[in-house]
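Just one chain follows, in the form predicted on its own, and it is written as structure tokens.
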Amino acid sequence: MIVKDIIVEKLEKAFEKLGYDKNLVIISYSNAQGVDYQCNSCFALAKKYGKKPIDIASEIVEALKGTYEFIATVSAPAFINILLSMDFLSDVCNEVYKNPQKLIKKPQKKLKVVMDYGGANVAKELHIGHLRSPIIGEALSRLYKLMGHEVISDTHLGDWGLQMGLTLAQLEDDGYLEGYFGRGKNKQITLDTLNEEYPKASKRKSVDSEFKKKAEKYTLCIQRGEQPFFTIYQDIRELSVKKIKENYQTLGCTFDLWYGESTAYPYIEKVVNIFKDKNLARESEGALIVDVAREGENIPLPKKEGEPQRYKNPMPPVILKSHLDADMYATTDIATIYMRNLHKAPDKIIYIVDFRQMLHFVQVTRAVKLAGISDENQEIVHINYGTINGKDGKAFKTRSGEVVKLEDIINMITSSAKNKLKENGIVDNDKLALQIGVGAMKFGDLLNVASKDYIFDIDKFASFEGKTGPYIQYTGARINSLINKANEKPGKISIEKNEERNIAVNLIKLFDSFTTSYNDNSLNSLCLAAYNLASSYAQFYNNVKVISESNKEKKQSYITLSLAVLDSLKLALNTLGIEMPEKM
């Protein structure tokens, strides 16, 4: 049942009753009093006809006379104002109770999709900056799969760059691997390790020339299978893994694939001979590059003495392998595309990667498409996020100007939920604060467009008021405490008030926006949708007494009610990936 086709269609079949043209049927969501849905199309169908808005209207809403499902008006100029009459809610609210999927509007072509998020690096720590990709792609494949799809999840970790070379030339100078090169003992590497000689090693190699020449060479040997440097990169590979892992637990991201660029590499050499024996691959200085830019692009600008030539619409070529020989970033992600072609055979691709990485996608999907890696009907798309800012507006950092670890903005959310829960009356339950805590996170994030920047504000994140998880999670529970409370088992739900009535046109705009949030690829909508509905539940619960209604037949109807609301919400929680706790 989906309520808008249901309108939709009813209108079609009165403009064709009257001979107008039942394509130019336009209805959207009205916020006016007394009013569901507006149809706007009386303009559109008076300059085709040649007559007059206000007349059409009256003759579409006398034709629309006796319709069960709604109750049509003009209102000026010629707008025909919708609203759904109750014996339909009715309907709608029995029909949500029984499924609440049956109100999605699911795309009729399942897809097999690859979705690549997460993408944290190997030996180093992860921090904020690696936090969306998570939270934006575990929810946007959970919403895929709810859509229908076949989802296949992977985390495509960065392991095979300079960020390695760069840690094992650091870790030798600092005496760790002698025995790996038959010197002496190794000494313990630890996560702590890694997280002190990385950052160190990456300042280094812009003011030590040899060092950043060493961590190249290392990073080569690696690539190259070289003994001992890639038993090293395995070790170092397994004990980062492992704590990305716990990572990505905690925050309730799950994986298909457990891949990284290393897992591709057996498949380069196979990729750089598709774009050699295609002639789309040439030298430039030393290194092998793919030329990507279109007409209109790298056009010269007037060059002025002394200073280097410059572009207007600039679009730089694919590097396949530098002048080392060594292969490159677009190269394994190249590489990574026909693996997944080749294995997986996918629909479609999609990237959850920053806002900084779009002109490689760019790059990357016009190389493979040039090579014919990726056909003409896949789809490769990269969804791109903002970044995390504080109330300053500026990145989000600690107070020493120190980017936050991930483990701490975990802590801090954590804490703070702890603190609302202690003012409930709530104390000593860490699986309940964290599951709040990582709820308030997610949803602070998801509820902005994915491609915005956003203030991070702990306090008003882990609210139990507002657009908030918490306040969602919360409705919830109440829901729960009410229906323990009433002791009364469903049954028929009939609306009548306008308290259960604005509950019912809530929960039609929330199944909506899993469409919306689906088609925009940014579960915003749905976040603003299931706060709306929490939010009429809320006006529900204060205003009418169902524990203490003396009538059977109404008792069971506002328990059938509360029940869809609390099914509803779990589904949309679900979908964003956050946990919906029994009581708060």
Second form
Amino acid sequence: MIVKDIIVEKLEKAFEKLGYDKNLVIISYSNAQGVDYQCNSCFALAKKYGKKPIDIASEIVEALKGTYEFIATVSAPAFINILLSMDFLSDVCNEVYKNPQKLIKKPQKKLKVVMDYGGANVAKELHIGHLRSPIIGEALSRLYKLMGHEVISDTHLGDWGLQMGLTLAQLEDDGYLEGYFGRGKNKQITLDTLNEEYPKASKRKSVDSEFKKKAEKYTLCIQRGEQPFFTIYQDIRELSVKKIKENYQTLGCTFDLWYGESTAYPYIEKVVNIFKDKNLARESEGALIVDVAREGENIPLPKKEGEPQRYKNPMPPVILKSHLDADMYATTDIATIYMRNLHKAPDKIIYIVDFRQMLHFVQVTRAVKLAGISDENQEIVHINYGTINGKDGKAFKTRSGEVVKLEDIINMITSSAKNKLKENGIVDNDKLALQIGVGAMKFGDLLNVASKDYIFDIDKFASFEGKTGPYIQYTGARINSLINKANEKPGKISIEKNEERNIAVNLIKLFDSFTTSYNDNSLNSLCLAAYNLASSYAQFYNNVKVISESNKEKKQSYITLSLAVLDSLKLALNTLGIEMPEKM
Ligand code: ARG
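Please give the corresponding structure for the form predicted together with ligand ARG, as opposed to the form predicted on its own shown earlier.
Next comes the full complex, and the chain you just saw is listed first.
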């Protein structure tokens, strides 16, 4: 039961009856008082049929008289206003209660989709920069599944790059690896060790070229599987992945595959040979590269003394092998596509990665298309997202200007949720505080168009009022408590009062927003529609006396409508990856 389709169908019938082109039916939501939808077709019809728009509007309205679902009226200059009937709205709500999924318009073609998100880097601690990919990725995965697609989620850990060699070199210098090298005893390496050693190495590489060279060499040793480097690497990886898994679990993010860049290693030579055999790869300054620029791109600009070469419309080549013969970031991504196609043959691959990697994904996509590793029908999409800023509008940092650890953010927002719970008389409930804290963080993120930056405002996000996750969770808890108190069975919904009508319309809009969010690859519409529904329910809750209602049928209708709202909000939150607590 897709409400918009039903209205369009009625309009199409009226158009046909009057001899007008039914393809010109256009409707949109209206915010005007007493209007649900507006049809704007009359101007186009007037042009096509050489009549006055207002006359056409009147004709159509006349032809729509007696329609069960809505009342149509003419509004100046030549719009058709559509007001849904109370009977039809009651039917819609009863359907929502019975089978909410039926209100979501789903795509006809079911796809197999690989979702690549998370992308934590082994040996590096997760920080605020790693928050958006798992949040958006998890929600999109759930939305795609809801739309009927088969989703395979893969976190694609960063575990094959220079950071591994850097960490190893630093650990060696600090005496941790003597046992591995057969020179004495190993010192125990913990997560804290890694958290200290990698940043140290990362700083050192820009000032100590000998050290950088050693790190590059060790990276290569790992990539070639040489001992003891490979064993050390595996040990570090295991330690780090355990922590990454814990972090993602706290965030409620799940993955079908815990693969990493390294998983594609066995396919790298094969893939490099494909480029070589097809004459797509060439040597440049000792590296192996693939040109992916098209006409009008990467045009060298006049070179200035002492400055690096610059380009108009830059589109640098893909580097498959560095001058040291190391595999690059793009190499592992290309080999991963090869591997995915070999084993899963997805119709679509979606990357949920920071906007700074836009160029990388254009390069990788072009390279795999050129080489025929991905056929032309396979869609490769990069969903990019913006930066999380502080209230000052700059990237969110600690007071002392450092990058904030992911764990610290989760703790901050959870403790804010705890304080709010305390105000409501709920203490000692860590699980609930975490549900609310994580919900607050996720909703605060997903409410924004994914590609935009947003301001991370803990107090605002964790508030039980306004456009927040906790507000929607709180609405659910209120409904639960109302239903417990009312002690009445569900029955048939009959929409009569304005407050009920508002809920019904917001239910329709919520189910519509699943499709909008799906088409936009961004969950902001769904978040906003869930908020609007919750807020229309608050009006009902405040103005309508449910528990003391003496008419049994009416009371049953209220209860059933409340349950329909609860189920719909649960479905929305579940899609966003947010839990709905029973009580709060
Ligand atoms: N590890 C990468 C980073 O931190 C993100 C991985 C994204 N996925 C991919 N297939 N490249 O930047």
